[in-house]
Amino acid sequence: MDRYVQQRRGCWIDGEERSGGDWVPVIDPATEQAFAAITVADRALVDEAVQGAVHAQESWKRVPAAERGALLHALGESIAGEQEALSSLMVEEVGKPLRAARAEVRSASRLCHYFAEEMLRLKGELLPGACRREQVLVVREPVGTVAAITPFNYPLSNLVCKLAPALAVGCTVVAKPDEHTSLTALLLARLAGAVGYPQGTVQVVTGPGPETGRFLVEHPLPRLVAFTGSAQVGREILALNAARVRKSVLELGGNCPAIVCEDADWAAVLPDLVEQTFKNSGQYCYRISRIYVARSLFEAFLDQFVKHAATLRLGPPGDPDTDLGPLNNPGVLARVRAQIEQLVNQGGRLLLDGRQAARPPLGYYLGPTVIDGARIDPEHTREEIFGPVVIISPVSGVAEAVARANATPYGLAAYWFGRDLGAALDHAGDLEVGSLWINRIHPAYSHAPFGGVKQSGLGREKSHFGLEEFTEPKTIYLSY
């Protein structure tokens, strides 16, 4: 209790920790022990950041582009400089591996170097024009103040993606980060102001989403509101977008499929499939979620998944050894294990049971789960499982791996294994998705837009594509 007394955190606000009224814990989903408390942001507090940020917003936009690409790369080496305390940070808030916090410290980097240079090449255009003496400029300015909410997942790459381009191109940021880690995204704040970014820019306010949240969405200065979480809160922030005919980057649920053809040579990426199926703890949007594979390979492949996933080792997050550590609440682990029970009584069979696994006596721990799919109507597997469960299906052709992969209000991202590439691009169309992998699995690239179709969400991130959503085009008609 000393130690959950002495590490309240407030918001951060215009260069300085700003408290509120309430306090909420924040609870070590290893342990489930309270370890910090965050304050919880009301209106006022709100509206104070979102005022400050769009009053520093006037002079950030005015900064030569060379100057703020030289801040960020400043940032990037600053948050590599950090590796080891926002590391930590994310074991302890989140439940995430040493190894995959780590992971996710490099890729931040990454992202704030790769928007550093690619906002030098941001583009306008010059047209033609219909009189005499007359050009016509396109050029981009700073879409303005933007309201970036994230999920506890990835608590530091989420607010990156969102933050590098924002202030790359002259926006100013009020972050509001999942009540459950918000931690990490403190630090990057104090962060953002002690490599010199002005006080302003990177602005932090912390609560729970129904409440802080709220708030921050139906204040009326941001202009844009880049959101990372579930396809039901965000269809509630695209409804009071709407109101303001706001900008919206939405990036939400997804509910992604591999498809496994008859051709494929299957055991060479075996592991890739795993690990993108079980890795943190299966608490991603583009994890493997189903697997259709050709009926002929079906028992051989399920044999050789469940196998490989049973090697995966649960336990403590801060274990260099871990695969799996704990989900990161109660209330994520209640929903994983209900779902879990409703596909076993809509007849699934349970070939590894993650309710049964070894684990640790405390922490909200759920092992890999596999379920054999092949007597599930695809009714029944259309919405997304945010946890470490995989529904394997056998299928008697493409055509239908490509018709039940379909089979979803989601479309994010899918995958695809097979030696004729002449199949794969024929129906590389077919597949409702924003990314396909074909015979191989890697990190999204921070120069390929990232985003999906459908209840996936609107617009795109990283690369050009999603530097862009922060900027919008003007018009000039010059004439001399």
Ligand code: NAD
The other form holds:
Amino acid sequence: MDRYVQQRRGCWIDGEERSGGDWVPVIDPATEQAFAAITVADRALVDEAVQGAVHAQESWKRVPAAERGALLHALGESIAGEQEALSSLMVEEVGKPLRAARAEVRSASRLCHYFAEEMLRLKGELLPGACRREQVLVVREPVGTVAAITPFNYPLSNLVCKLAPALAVGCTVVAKPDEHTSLTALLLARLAGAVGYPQGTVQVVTGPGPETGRFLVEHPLPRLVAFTGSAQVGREILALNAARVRKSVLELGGNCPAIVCEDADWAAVLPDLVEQTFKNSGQYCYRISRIYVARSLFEAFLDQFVKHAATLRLGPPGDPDTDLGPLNNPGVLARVRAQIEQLVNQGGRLLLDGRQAARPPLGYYLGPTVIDGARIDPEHTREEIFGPVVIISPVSGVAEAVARANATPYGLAAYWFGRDLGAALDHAGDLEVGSLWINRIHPAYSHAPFGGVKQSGLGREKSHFGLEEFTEPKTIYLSY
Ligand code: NAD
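Could the form predicted together with nicotinamide-adenine-dinucleotide (NAD) be given as well, to go with the form predicted on its own?
Once more the chain from above appears, this time first in line as the rest of the complex follows.
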């Protein structure tokens, strides 16, 4: 309790810590104990943060690109230098296993360095005019102050995906991290201040989504809302933005399928498939949650998949040997447990039941869960499962696999395994997703666009596409 009281963290506004009226405890999901508290920013505090960022925007957009790039490189170095502090925070507030937390820090650092360089390659256009001594310039301008709202699962890299390109092109940012995992964002803002970002360029307001998050989206001054989170909240944000005719970049949920064709070298990729299903305890958007396997391979595939999944170690996130830590909070745990229950009632056969896994006595743990979906109606597998659960079903050919893969409101990513590359590329056009991995699973690169179609969102992150989201083209008719 003492520690909880000692670690009270205010919002980060104009280079200072500021508290609101109320406090929300930050719970360690591995111990179920409060170890810190964050303040709840009310409408007035959110307004101060936004006004400060809008004021800072005026001078920040005039800072030469090379200087902005140098600062972003410095932030990338500072993030890497603070790897242990940032990772320990994520272990404690997310429940993320230490190895994964360190990997997230490295990825966030790389994103800063990438955008510091990519920003120098932003292109305009020079078009001919209709008469002599006239030309048309098209230049890219920063969109303005950005409201960046992020979820709990990747509290550092999800924020850096927005912060780095925004700062790179000359925008200022008001961040609203998830209320369960705000400490990481607060540390990041301090690091930005320490490397020399001017006051007001990086602001952080904390508090629950329906209060602080909503106040931020309802504020008239941000020019773009960059949001990562659930489709439900994404829709609410889009509706509020529609009223203001304001740009939104939305990275929402997924329900990602993997297709294993008859000619797949599936045994070779099995460990990667298992990892992409259960990493971060299944709490990430482009995890594999449904696998469609050629009927002739089905039994052998199921058997091997379950054997691999059963070797994953559930344990305290601070332990370097842990594969799966706890889920982040009791709400996610209850939701995923209810989904398991429902799938079983709808005909699913439990082959590995994560509810029965050996686990530490306290904490929101759930082990890897594998369900044979042969008898589940596809209608019941449309929704996202944000936890360590996978449904594996047999299919009679790739046409059925593709149809089942698309039978969801989401369209974030898909995975395809099969030796016939012609078939893979042919069906690539049929799969309704923003990203497709064929035959190998590797991380989403900084220089490759990431985002979804259908209800998985609008716009792209990473790459030059992700950078351009934070700019508006301006057309200048030049006569001389
Ligand atoms: P969530 O939508 O409940 O919360 C996300 C953020 O929005 C939090 O900061 C929350 O406080 C805030 N928020 C909640 N209600 C709000 C409101 N009314 N107005 C403004 N802000 C509000 O998301 P979650 O369930 O905690 O996160 C998991 C979801 O995020 C999953 O659906 C997952 O797939 C998705 N996600 C998507 C990506 C991607 O890149 N597509 C990446 C990570 C997570």
